[in-house]
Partner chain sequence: MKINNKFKKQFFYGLRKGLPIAFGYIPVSFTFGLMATGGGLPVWLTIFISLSNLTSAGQFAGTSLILAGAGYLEIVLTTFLINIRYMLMSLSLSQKIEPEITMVQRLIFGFGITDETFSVASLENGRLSYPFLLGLISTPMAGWTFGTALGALISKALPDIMANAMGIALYGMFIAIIVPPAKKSKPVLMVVAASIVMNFLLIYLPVFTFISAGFRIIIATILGASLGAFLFPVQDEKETKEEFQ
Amino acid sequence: MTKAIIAVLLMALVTYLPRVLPFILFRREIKSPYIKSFLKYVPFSVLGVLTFPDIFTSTGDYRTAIPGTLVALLLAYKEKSLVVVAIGAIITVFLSGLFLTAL
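May I have the structure of the chain above on its own, in the form predicted alone?
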C-alpha cells in the first residue's frame, strides 16, 4: 500500500509541475512576438505529433488509412470545419475499404 501512495504522489507531482512552472517562471506578460507565436502553435504541433502516427494503424490497413488522411489534409487545407474533415475522412476510408474488398 505504501508503494501505491508514493506512486500516486509522484504522479500528482509530475502532472502538477508543468501546470505551475509557467506561472512561477513567467510572472510578467510575454512581450516577444516570436515567443508568443511559438507558444500559439505548440498545442497544435503536440496534438499532431501525438495523433499522426496512429492514423496509419487506426483502420488496420494502411491502404485505407492513406486515402483517408489525404482527404482529411485536403479538406483541412481548404479550411473546412472539423466535422466536415472527419466525415470526409471516414467516408473515404469506408469507400476505399469497399473498393479493396471488391478486388
The other form holds:
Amino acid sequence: MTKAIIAVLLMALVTYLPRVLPFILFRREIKSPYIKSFLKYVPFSVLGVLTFPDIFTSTGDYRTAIPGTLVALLLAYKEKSLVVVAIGAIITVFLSGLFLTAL
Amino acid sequence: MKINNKFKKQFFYGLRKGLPIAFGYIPVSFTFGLMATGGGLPVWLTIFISLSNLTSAGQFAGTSLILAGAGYLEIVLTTFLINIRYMLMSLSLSQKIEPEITMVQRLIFGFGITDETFSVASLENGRLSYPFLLGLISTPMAGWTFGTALGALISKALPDIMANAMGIALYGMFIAIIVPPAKKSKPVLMVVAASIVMNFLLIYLPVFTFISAGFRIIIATILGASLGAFLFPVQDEKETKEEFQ
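Form predicted alone done, so how does the form predicted in complex with the partner chain look?
The complete assembly is shown below, putting the previous chain first.
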C-alpha cells in the first residue's frame, strides 16, 4: 500500500510540473505569428490525436464503439453541448451492446 | 469593495464556464472510480488520485500500471510523457493571461490546467484574469472528484455492459470540443485531419513501433500543429478571434 501511495504522489508531481514549468521558464510575450499559430492549433491537434483511433477500442468492442463514435460526431456537428454528446455516445454504445447480445 | 465585487463576478463567471466541463467529467471520472476500485485500490486512494492528479489519460495509465505492479520509473515516465502536452497548453495560456498575475497565482491555477479547461480558456475573448481562472478550474475539480467517488462506491454493483459503455464518454467529450470549430474554420479542420493521419501512420507503420504512446501523441501533435502554423499562420488577434469562434 505504501508503494501505491508513493507512486500516486510521484504521478501527481509529474502531472503538475508540465502544467507550471512554462510559467517559470518563459515570461516574455511571444511575437512570432508562426509560434502563436502553432500554440493556437495545439489543442485541436492533441484532442484529435487522443481521440482517434483510441475511441474505437474504448468500449472493449469496436462493434459498439463505431456506432457510438458516429452518434458523437453527428451530435457535435449539430453543436450540442459536451454532456449531450458524451451521454448520446454512452447510450448508443449501451444499446448496441444490448442489440449484439440479443443476436 | 469595488475590487472585491469584480473578483467575485469574474470568479462566478469562471465557475459557470467550468460547469459543463464538470458535467462532462462525471461519467469519465465515474469510469475511473470503477476501474481503480474494481482493480483493488481502496476507495480513499482512488479519490485521492483524482484530487491530486486531475487528469484523464495520465492517471488512467499510471493507475493501471500501479495495479499491474509496475516499478516507479515506469509509472513516472509514462505519466510524464502523457502529460508533456500540458507544457504546450500552459505556454499558450501564459500568453493569454493578464500580465500582472503573480507567480504564486500562476502556480495555483496551473494545477487545474486540463485539455478541457485549457480549451475553454483559450476560446475566451481578451485577457484572462486570476479569479476567472480560479473559478474555471474549481467546478471541473469538484466534478472530477465527485464522479470518482461515485464510481468507486458503486464499483461492484454495475453490470459489465454498462461499465463498457462508459468508456466512450471521454472521447465523446473530445469530439464535442473539436468538431464545432473544425466545422467553421478550414485551418482547424486541416490541422485536426493532418494530426490524426500522422497518428495513424505512427501507430500502424512498422518502422515506428518503437515509439511509445506518450511520445506518439507528442510527435503527432507537434507535426500537425506545425503544418497548420506553416500553411495557415494567423496574422493578428482579430483574425484569430474570427477563425476560432
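Computed from a prediction, not measured in an experiment: that's the story for all the values here. Between two forms, the rigid core is the largest collection of C-alphas that superpose within 1.5 Å. Numbering follows the first chain given and starts at 1.
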Quick one: core overlaid, is Leu70 moving 2 Å or more at the Cα between the two forms? no
Core-superposed C-alpha of Leu98 shifting 2 Å or more between the two forms: no
Two rigid parts, two forms: what's the rotation of the smaller one against the larger between the two forms, in °? 33
